[in-house]
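The form predicted on its own is given below as one chain in structure tokens.
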Amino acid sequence: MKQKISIPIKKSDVPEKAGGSAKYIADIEFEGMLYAKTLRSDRPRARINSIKIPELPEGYYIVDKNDIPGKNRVKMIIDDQPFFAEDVVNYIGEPILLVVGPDKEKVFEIVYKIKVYYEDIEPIFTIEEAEKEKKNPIYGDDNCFAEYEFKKGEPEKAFATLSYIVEDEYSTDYQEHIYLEPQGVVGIYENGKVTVYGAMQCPYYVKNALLQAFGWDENRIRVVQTTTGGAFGGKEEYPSLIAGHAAFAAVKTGKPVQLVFDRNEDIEVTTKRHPSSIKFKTALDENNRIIAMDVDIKIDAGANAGLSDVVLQRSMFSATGVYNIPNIRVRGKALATNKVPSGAFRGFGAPQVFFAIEMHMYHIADKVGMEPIDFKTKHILMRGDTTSTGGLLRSEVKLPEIIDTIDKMSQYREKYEKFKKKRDGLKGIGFSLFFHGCGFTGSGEKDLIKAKVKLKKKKNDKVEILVSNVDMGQGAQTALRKIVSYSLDKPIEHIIYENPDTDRVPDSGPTVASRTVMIVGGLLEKAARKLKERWNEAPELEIVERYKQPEYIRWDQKKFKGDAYPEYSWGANVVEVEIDPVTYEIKVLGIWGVYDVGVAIDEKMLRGQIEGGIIQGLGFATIEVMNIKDGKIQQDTITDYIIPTSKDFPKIEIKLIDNPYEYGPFGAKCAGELPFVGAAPALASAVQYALNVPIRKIPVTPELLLSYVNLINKPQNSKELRECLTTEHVPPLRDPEVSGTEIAELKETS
């Protein structure tokens, strides 16, 4: 039955955004406002010997580490990131100080005149270098921000008894968010109280960072989210840093201070998706069934820890994909390098690993002579199975229905056979399966977040939603109002939901991890039903609802055992491609997606999320190239860093599978991150099938494909190179006919 709540309505923020009346942080003017510009390191790693500052005109200021009354560290999982550099800098773009004044051009002029004298330190740029460097590490004594391992079953025993073993290695590169609105904040200091306005996902993250930086009482810090033009995770932890900058400047000058990035600065210095290196060792029995899997994940955290600890955890919990593997060992490290810090990005570590596991399953299927769809289906998780961490899947897992549906929609099997017969056509079709764990890991919602929501009935019978969750373009304003409206049986026009202000709203947790609808929306549904029961008690009422973890959840954070997530959403993608035989450019001919997200709160909004997620994922897989040379980003403009447009891909066909979740509002599960996860492996699989060369790295560029094809087609390379590039990892090449240059090229590209 189609749920009534799924029927689309107009998004709440459409009139002001489409009409141009929405006020973003750069549009807001405060009386007497000053402007700030950051002086940044131009060295990847160096000791600061001295700083020469020109004479400042009246009304201009320098703000640096000496203007921080509390702790010069951004509050995060590990407090290792300074607001302003102290004795050393660890990446190009690290903040050293601010110049603040009434005229922007003059402020910029002063910044350019400041001279910093450095003593260079040997930098660390790669995951491999980070692991090897012990004498002069960036962090700790081993450059490792986080290291974990967990097991399921008896993997050592399985590997000892099984002889058919396949090994693979995969890598992914950076991805930049390119949200529509660059980072920006305004700090104000009045009557002994600091207020920060800005584009952000997590107002209470920012407030807690400011509390630590100032060492003040809670009532002296206020954070207000302004209309936010996109985020994708890029405005989760990063705004805490620049909120501190604007706040310190406001206190020092006694005036409002605006700090807004231009696009180039935003690309150069804000967080990115973590690059990764992922290795698999997989053992199969005589029936071609996977019995054991060993996965080794390494992510490049950049110069500071940030959220890398939990990004790594989600990567590890996704390591074996949607597959039921009885014996598992997963290891993971987040390593420090002298590059811009990596951070939160849609999917939060899962896209890197799902690319790897899906391609690995493809390679094994090819090795054992099975079609990928059949081999994968043979191994899928079902209700009653246990996840990689031993968590029980209690809800129905509709992967068989999802697979059957997408096969019929895309004609996958038919095209797979057709393209096999015409290998010279350079057409291919690829298939991926994936999930997203909803909400925070394990008992994170219960033990760390402890979400709290309020509903306030007013005298005019309107109801206000009071939560700290933000609308950053994904539709939270509409979805949460809709949940309350339908629960109360009141018109949606009677439901008020303003941008969060920490002086007014409780901490309902951050707008991350696809938790807003399922977790916060679930709390609002409960609060609304209670308010409905008590509606006639008084002209004004306030209902508070706190998160209670479902009793079935069992989680051991130290051992990583149990229910890593309270629930899962599932999906499948098929992508059809054609490769230009001359340029090796990839043309996408068809895209299909089938998803189980429980029940859609608004089907049209959800389809928009899905289409956007798929396109963003295909960009990650193909054209979003970001190289770093000597610590400096080479693609630092939107001319150089290319993202997909609506004309780059064909119409996407989407189908939703209803599968209501008992604890979600109206049966809804998580949805925002899921559509991103499966796009890259589906495309990579299609390209691999079209060219009959393995894809072990994304983005898949024409240059990369050409290097693969050229190497594999050289007669003297045909045996060992083809083996190295296909399904099994082999030792370094020793064939004397293969030159050292070709071996180096092979290692770099594969």
Partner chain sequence: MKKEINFVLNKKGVNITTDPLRRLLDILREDLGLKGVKEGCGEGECGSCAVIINNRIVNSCIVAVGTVEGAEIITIEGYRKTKQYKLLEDSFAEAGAVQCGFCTPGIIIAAETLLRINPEPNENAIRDAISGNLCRCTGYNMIVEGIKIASQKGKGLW
Second form
Amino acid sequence: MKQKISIPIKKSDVPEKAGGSAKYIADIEFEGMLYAKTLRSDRPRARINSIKIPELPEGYYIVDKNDIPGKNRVKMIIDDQPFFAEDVVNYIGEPILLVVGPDKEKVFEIVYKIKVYYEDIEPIFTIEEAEKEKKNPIYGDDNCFAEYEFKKGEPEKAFATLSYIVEDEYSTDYQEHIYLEPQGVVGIYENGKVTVYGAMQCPYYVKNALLQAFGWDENRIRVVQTTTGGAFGGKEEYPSLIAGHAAFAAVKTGKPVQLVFDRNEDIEVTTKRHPSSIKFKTALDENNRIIAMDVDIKIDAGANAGLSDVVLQRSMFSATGVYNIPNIRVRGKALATNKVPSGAFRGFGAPQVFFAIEMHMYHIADKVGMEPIDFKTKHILMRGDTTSTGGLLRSEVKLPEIIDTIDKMSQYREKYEKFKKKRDGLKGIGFSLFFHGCGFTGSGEKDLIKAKVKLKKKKNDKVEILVSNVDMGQGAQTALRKIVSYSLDKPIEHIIYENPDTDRVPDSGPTVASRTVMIVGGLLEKAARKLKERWNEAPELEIVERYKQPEYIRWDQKKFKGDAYPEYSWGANVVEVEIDPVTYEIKVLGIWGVYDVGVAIDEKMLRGQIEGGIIQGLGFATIEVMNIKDGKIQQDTITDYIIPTSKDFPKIEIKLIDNPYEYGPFGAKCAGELPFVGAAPALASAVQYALNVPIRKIPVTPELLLSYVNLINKPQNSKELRECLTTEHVPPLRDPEVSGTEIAELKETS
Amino acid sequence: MVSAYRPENLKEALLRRKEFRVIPFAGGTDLMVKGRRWSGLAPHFELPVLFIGHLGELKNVELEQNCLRIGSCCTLSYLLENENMPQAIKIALWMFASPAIRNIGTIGGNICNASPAGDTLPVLYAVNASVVLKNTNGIREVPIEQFIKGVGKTVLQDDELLKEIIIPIKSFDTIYYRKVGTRKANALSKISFLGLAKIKNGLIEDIRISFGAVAPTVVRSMEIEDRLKGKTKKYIKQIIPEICSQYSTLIKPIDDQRSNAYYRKIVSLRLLKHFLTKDIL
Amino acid sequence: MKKEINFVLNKKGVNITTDPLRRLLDILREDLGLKGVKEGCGEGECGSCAVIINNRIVNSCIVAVGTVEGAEIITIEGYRKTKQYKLLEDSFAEAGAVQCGFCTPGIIIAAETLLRINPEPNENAIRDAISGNLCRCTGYNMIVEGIKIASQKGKGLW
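Next up, the form predicted together with the partner chain in place of the form predicted on its own?
Following is the full complex, with the preceding chain placed first.
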């Protein structure tokens, strides 16, 4: 049954955004504003011997490590990232200092003239090198920012007794956010108080980072979010670094200082999705049931720890996918390399692992002679089952309904059979199942965040929402206003939400992990219901609501035992593709998605999350190639690092399955990350089906598929498939220069 | 220093060209990116630029009896909308960048950039286009393959401007154009392939084959094409390996951020083979 | 060296004296305060800075201001005063075509320049018209829908 709140309303920020009057950080001018440009390391790893700075004209400044009143470390899980490099640099693009002044031309010229004298240190570029290098590690004594292991059941025993074992290895590469608005902040210093304005997801992360960097009293630091042009995790932890820069500069110069990145700078130096390497070892019994799974996950964290520790945890908690496997061992490592730090990105470690587990399940299905959909369905988790960490699934798991619905919508089974029997070009269809753990890990809300929200009834009967959660495009301001409006029974126009300002709003936590609706929205719902009861008490009222953990949550953060997440959202994707037999370009013919996100707070905004998430996920799976060679990003412009355009993917068919969550506002769970998670495995499965080659790596580029050409003609392929390929097939060449024997081969196939 | 000249007419432009070393600036879609420094700053060039994109003398398309004359500063959109434009050119233009780029980018700019991935080049080579270069003393006409000398290199002299492009009129029955780009729109080419053919009485009367982005300049071989002319489908089928092998020595791709040499080479040959076996006969 | 440049901006004559190589985008944003024109990439790839020059969509980040002498330029600030804009805005809201909004003014400009020459575009024509405008939030389908709605409701307007 459709809930009333799910009926779409128009997003309130459309007029100002469409008409161009919304003010993003680069659009705001402050009187006397100076401009900052960052001098960065051009070495992947080196000692800074000296820096030669030209004579500065009056009004121009250098801001560096010596201008930090407190600690030269960006506050994060491990405080290892300096605001400005001290004696060493650890990646190309690491900030060393700022040049600040009134005229951009002069600032640019000064940056250009500064000479940094380095002494190179042997760099570490890959996960393998990071594991091996013990003599001169980047971090600690083993290059490991985080290392964990957890178990369920008795995996050793299972592996010792079972003989049918399937092993696979998968890898995923970088992905860059390409939020359309590049990162930017402005720092201001007035009357002994620093204010930072900027594009961000987490005003209090920024504030806390500044508190540590300045060592000042809390009321001397203020952070204000400005209209934020997309984030996807990219503006979760990164703004803390540049907020520091702008703030130090503002204090030193006494003037407002703007630090806004150009796109290419943004691509080169901001965080990206963690590359990963994921190994599976899976044991089956004689009934083709998976009895044990051993998963080994390694993620490339880059030069600083950042959020890698928690990204790794989420990837580990997703390791066995939506499947009920009695015996599990999961190991994980986040390794340091001399590359730009990896960070938060929609899905936070889960998409990498869901790609891998879904392809692994497909591979096992193939091996045991079952269709992937049947093999997967046979293993799905249900209510009453326990997750990989032993958390009890208390709510109904509607996977059977989800699978049935998507099969009907996409005619998955029918097409799967059809493509098997008769080839109509190189078509394939792929299927993925996935979940997303909603909100923070385990009892993080209770132990770390301790969210607090405030509702303020004003004299004019309007109600203001005071939270630190931001609208970065996902529609938080509309969604939260809608929740309050429905709970209060007041028209939405009476509910006010303004961009968070830490001087006005309590710390309701970061805008991440879909907790804004589920947790913060839930608190606002409670606050609104209280306010409704007390409405006539006084012309002005303030209701404060604090997070209380639902009683059922049990979590042991040390042993990784219990409810890794308070609740889960679930979904399935089907993608249909056709591969060009000449060029191996992938054309996506159809995309389907079915999701259980509890209840939609607004069906249209939810569709926006789903559509955008799927296309981002398909970009990750196909065209978004980013390689780092010798520490340098090869696709370092928006011309070369490409994201999908309007012509790359077709329409998407979506259905929602209602499944209200008791503790979510109006039954809502999480929705922001989920749609991203399932896209890549569905696409890769479709390609795998079309070509009958195992896809073990994303992005699946035509170049990658060509490298499989020799596999394609393996004898076990159907005659039709072989014919379809060989008519077009020029055998692969070991060297671009065609040799005599290869020409002979060419002749044979013609 | 003067950063830019804006002449009133072609004559004045050529005088400037003669007097000073300047960079001709037509649409500017590539130059503005090459010279860019930081948001808010003007792009930087070693020499002053000479705006020519507005010059009426360079913006005409004229249909003559045997040829089409295209002014060098015609925008790609203008050509796309021009009814006299040969189909093969239109197909290439349709896949060129994005509408906003096509609205100011010019055909002359694309030619003079001499990028291996220049999307108008394979078709211009294939249709035997030539370019008319003008200085204050007069004009000279140069076949396009002699005009472009290498990556970013042309024979345009410091005192010359590319005035127009001459395209001999010729119709083809088969046009097989494939731009293998990094994505499906607004993309740079990893490979582009153009095959043109005219068939008469089961024999190949005319055939043109060109490859883009797989060597420093467009790959086209009159010698190989001559071997195919006057032949039957059956004969061509027999000699495909040989043809592939001959083109293979001309195709010298590189690894770069968009693709790799291996893919470029193999897929170029596959496209060729597809054209010769599936498309032409 | 500075030069005098004249053009018509949002129906009003503008006369400025500046370096003719400066980007039109910077002139619009910094000299003339038109901040609705966004800089998303600075290399003509993303379309956030799109404006209409002589009836066509152009990325202002790769236009040297010296080349727009005598041109007629419309930015989102001028366009938002029209009936056509209002309809596009409403249709975009209805379709859920706006998320972070950074690309939206550019896409509105792309929609206008499409509908001007093709008031009833099919889906392909719409996708072509916005193919130079990157959006990372919506995945485009809801934008395509928004333009379709505007085209249907705006019969006779374009």
